[in-house]
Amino acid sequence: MVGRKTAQIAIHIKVQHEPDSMSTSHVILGDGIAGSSAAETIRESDADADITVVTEEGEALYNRILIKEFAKGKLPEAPVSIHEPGWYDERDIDLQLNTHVTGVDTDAKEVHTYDSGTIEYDKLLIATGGTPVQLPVENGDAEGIHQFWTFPDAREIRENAADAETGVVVGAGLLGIDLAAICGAQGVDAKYLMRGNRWWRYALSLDGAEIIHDALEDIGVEPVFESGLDHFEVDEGGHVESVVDSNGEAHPADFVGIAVGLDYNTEFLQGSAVEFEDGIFTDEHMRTNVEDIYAAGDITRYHDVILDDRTQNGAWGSAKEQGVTAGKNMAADEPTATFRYVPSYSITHFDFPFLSFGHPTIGDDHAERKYSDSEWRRLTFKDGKLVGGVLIGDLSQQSTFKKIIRQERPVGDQTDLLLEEDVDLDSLAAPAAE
């Protein structure tokens, strides 16, 4: 991942080869699923294109969805890796690992790196993702405190959690619950600090969240509500030994997981013409405001043609589709592809399934129903149209709800039908004209 502040820089970097004067030079910053999908798409569209993928990480693309299962001790390393270096060689893609980008000159069309010189481009894709937010609290850099984003993070977490007896997780969101599940799977007696009265309070009501709370307790993780982080206490060796919360209570912990958001890796764009603020602005074709520069993945604040508004999403499937869209448009003279996609995110840590779809944290209205102790549904609406939701226990209607979102149906006044266990599309108002 380009721009990761803590990454180590390798001494040996493959020398950038000279592109064919007749071929288009595509440079991709980031080898996550967005960058890799773009590279593959460009190669499929243009056999002669010169493609360079630059990443600050030390290994090729791996599955960020599966690293949580690896950290839980449920998977060996092998299934987590997606692309070996040979994958890039077979497609004549120049993969440059351990390469730190320091700047982009949009006038000269150059990417500047820390120790491997300048890389020229005709078209540039920025897919550099983010870096976990570092909390500025006392002893925040102590040993035993982990943030969960990369495969190296997962390796350290797995090793530490396996030896830990007590733990604390901070961050009541989708990444935080992964850390809580890791504690449960590794037998760590853990507390889960939440600032509000429930987990993921921006998307779940208390009725839905209570299902998650009970499931956490079943795996040995205790939710602690209305409680944030104040500081850490460490032993003489500099290892964390307790977490002091915002109420002054100390929780013993020799393992700590922190997941409180991302800082997007845009520092190398300072002084450039690319427009960004908490992410890079793009249109529906993944184009930035600068000609021949694109962006994809969770770093983008893209124009969502369904919402007709700017939004951001970090789901794996969304990043992949954005990479494909960017790749198609980079390989063409004019935009040929539009990103029109309904994202989803699933959690598989418990005995019941969990899935969010669309944009469940936005909207001006909602409807929900609890069907059993482990089945619950919440739908969110904006201007009368379905824009997102959360399903717990029964995921059978997810395709129907995604279809309703794509069709932009005016269904906000038909919540009784939408909350039926089986939704009949034919009984709803007709979709808006395409």
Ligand SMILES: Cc1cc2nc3c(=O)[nH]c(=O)nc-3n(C[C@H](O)[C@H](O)[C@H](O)COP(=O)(O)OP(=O)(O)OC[C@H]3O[C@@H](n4cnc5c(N)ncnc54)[C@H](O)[C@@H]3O)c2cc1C
The other form holds:
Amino acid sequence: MVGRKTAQIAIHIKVQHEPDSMSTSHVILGDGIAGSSAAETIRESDADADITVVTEEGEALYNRILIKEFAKGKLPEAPVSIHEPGWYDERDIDLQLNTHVTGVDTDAKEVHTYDSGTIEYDKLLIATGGTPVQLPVENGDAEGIHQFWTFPDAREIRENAADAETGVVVGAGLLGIDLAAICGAQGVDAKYLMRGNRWWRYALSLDGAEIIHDALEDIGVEPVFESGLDHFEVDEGGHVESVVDSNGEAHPADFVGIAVGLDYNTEFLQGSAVEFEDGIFTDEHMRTNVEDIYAAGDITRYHDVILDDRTQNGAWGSAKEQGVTAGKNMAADEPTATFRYVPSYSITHFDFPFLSFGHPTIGDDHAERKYSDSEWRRLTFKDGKLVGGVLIGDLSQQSTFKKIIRQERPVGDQTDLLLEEDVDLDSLAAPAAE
Ligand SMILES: Cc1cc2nc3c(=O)[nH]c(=O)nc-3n(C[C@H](O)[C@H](O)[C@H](O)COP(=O)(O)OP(=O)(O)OC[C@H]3O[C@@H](n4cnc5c(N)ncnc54)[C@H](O)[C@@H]3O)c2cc1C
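Swap state to the form predicted in complex with the ligand from the form predicted alone:
Okay, now the whole complex, with that chain kicking things off.
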């Protein structure tokens, strides 16, 4: 695979894709769930369209959500794949693997690739997602240090974790906990370094986080609070040996997992007319500021019609839905579909369920309650409306809360009713919209 950071020069060796002049040429950058769903949707709407999907990965779409289970050693490879071999051919979708996009010329309507020439488009979808942030710390490129985004990452993590005795995980969020759970499942004696006094402090109070901390301890992972990464120490062979934390303490580790956020893959848009900053700006139809160019999935900073604000989301379900929305609108002459969706993200590593829904890290107010040692609920409000939350232990009210968000009900002053174990929609203030 060509490195994203180094491949800057587009080689214009040929016009590789020559569309049929009668049909619309749709080019999709990225074969993740957003790009693939868009391709499928376009084909369902337009039997004659030329559809090209370009990805720098060496394999077709797979289930990114399941690669953690693979890395734990629990799943064989096959269930992680999504499409049967032949899926793209059957739909007459031209899938170009191992193709790194280096630039987009919005005037000439061309995509430039590192080594596969130039691809012309009538309509373009950018669905290139993100890449894990690399921390610029001493020995940060030592062997045994893992970031986690792709299936090749998962294969390496699975193999390395299986051989490791000690581990350290950095990044107290939804991806970091996957790495911690992999350590637990693979029998690695691990420390989990966290800033502050708790896991995912932007969405959980200490009451909720303590349930997670206990569960981590139960799988053999020890949370270390008020900590963080300073640098790595390596052995003579260049393999990581220990992690020195921000307090100067060294934790032995022959396996390290880092998950401290994403850099969005917009490098190839530098100098183009497409507006982006920590993601590509789109409207609710997944259109960018440039005509005939759309974006979908993790890469977007989209206009959320429920929040009436620009926001961002990194979840499988919303990436898929955005791909479908973009695909419908690309296939139509006018935007026919609007992205109006309440995302959710679940964690299944423990013997109780966990779900975050909506946008639990934004808002100006919140309410929460602990129901038992493994049941807790937190709801987040903005301008008096529910915008998100976290459920631990009991997910039975998730559809009710998502409905309340979609309905834009003014419920901020009715937290007692919302924190009852079973929420009665009829007893709440009337909806503003559905
Ligand atoms: C380990 C892990 C666990 C997760 N667990 C969950 C979960 O439990 N629940 C949940 O909702 N979400 C989960 N997610 C997040 C979810 O997988 C993402 O939100 C979703 O996959 C985003 O899809 P996407 O299509 O927008 O981007 P991606 O899946 O990132 O796809 C983007 C594609 O574009 C390609 N690309 C990037 N730049 C270029 C370029 N210059 N040229 C060519 N190709 C390029 C990339 O290689 C990639 O194939 C998890 C993610 C990971 C990594």
